[in-house]
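Just one chain is shown here, as structure tokens, and it is the form predicted on its own.
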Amino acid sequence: MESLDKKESLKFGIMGGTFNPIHYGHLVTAEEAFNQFKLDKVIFMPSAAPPHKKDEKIISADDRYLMTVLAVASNKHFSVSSLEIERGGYSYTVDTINALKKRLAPNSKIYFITGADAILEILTWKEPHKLIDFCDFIAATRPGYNLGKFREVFSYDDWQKFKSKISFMEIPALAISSTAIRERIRKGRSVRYLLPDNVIDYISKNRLYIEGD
């Protein structure tokens, strides 16, 4: 992982995800968070083994990391961390944020950027109440997303604890999904304009997501 200056207080966005593969929905979300929340940097954090996707077939962490590096290379405000990959095992957000906090200045602020649907499941994450003490959340939503889901899922007491730590951000490009991209590749359909060309080239060269490989 890149060196972080413990003397400098900054606002960091942590874009966690499997990135299987990374696409423009991820990049637009990160860019919008960077601008809306006046962040100093967005760090993309590819997971090693996501605990909520134990039954899914996921390509190697190295391939997902390299595709993410290619995707963000042209944006000086973006960087990629291999922290979770180097740690190995299941990637728990609370462990990642705790490790990052030790590398940053004490009064630096961390925002964890993820989809609203993931936030709906936050109470099933490892040590969720400790996690909300570590960071704030930016929840990306599609246009027309029903925010009433949150009051249905959270108890009154939990929602009172969490609501001040969650900010919602509408992103039209979230209609793009990694699942749909993998399916298009398997069927030999074009994925141009859904993800960066250099990522498409990497997928093609390494024959990723091809049925039977």
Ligand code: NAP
The other form holds:
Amino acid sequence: MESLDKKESLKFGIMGGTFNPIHYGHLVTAEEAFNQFKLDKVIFMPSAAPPHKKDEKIISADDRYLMTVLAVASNKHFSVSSLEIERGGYSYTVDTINALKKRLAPNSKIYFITGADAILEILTWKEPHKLIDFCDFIAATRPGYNLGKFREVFSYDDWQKFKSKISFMEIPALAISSTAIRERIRKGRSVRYLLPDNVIDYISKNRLYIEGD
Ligand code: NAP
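With the form predicted on its own already on screen, would you show the form predicted in complex with the named molecule?
Next comes the full complex, and the chain you just saw is listed first.
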């Protein structure tokens, strides 16, 4: 990853996900966050081992990382970090943001961008109250997403604290999902126009997802 050790205070979007595989829904989410929140940079952060998917079979972190690099290569505002993959083990977001904060100028601002359903479970993540003090959150939703779910899972006091730190962004392109792409590949159906061609070529060359992984 390029050096983050900048003297300038910048606004960073950290795009957290498993990216299994990365698709246009993720890329549109990052682009929309970049523009709406006037970010200086978006750093994609593929997780090593997602803590909430301990029993799931997931393709290697290296493959997910390389596909992410291929997908963002043409956007000068986007880059990919191997921080979580190099750290290994379960990827706790609080540890990642903590590590990044140490490398950024003191007044830099961090927005953690990910899917709304992931953020819905933030109270089950490691040290959620510390995490919410570290950064803001951008929760990407698919069209028709029921935001009422958030009010249901938080206690009144938690919601008062968390709601000011979470922004919601509806992304029509998130009608695309990694699960549906894996399923289509397994069934031999086309995934063209759902994810970048160079990522499709990588999947095909390495015979990924054909056996239910
Ligand atoms: P997930 O449960 O696989 O995804 C939940 C939903 O969000 C899915 O619909 C997913 O769609 C979508 N999504 C995931 N990443 C997205 C992104 N960057 N932009 C837009 N939509 C996205 O979630 P995950 O990928 O494993 O985890 C998301 C992030 O939360 C990761 O960075 C992970 O490390 C972090 N997390 C941290 C903890 C913790 O610290 N304890 C626990 C859980 C998650 P697709 O399937 O199409 O991507």
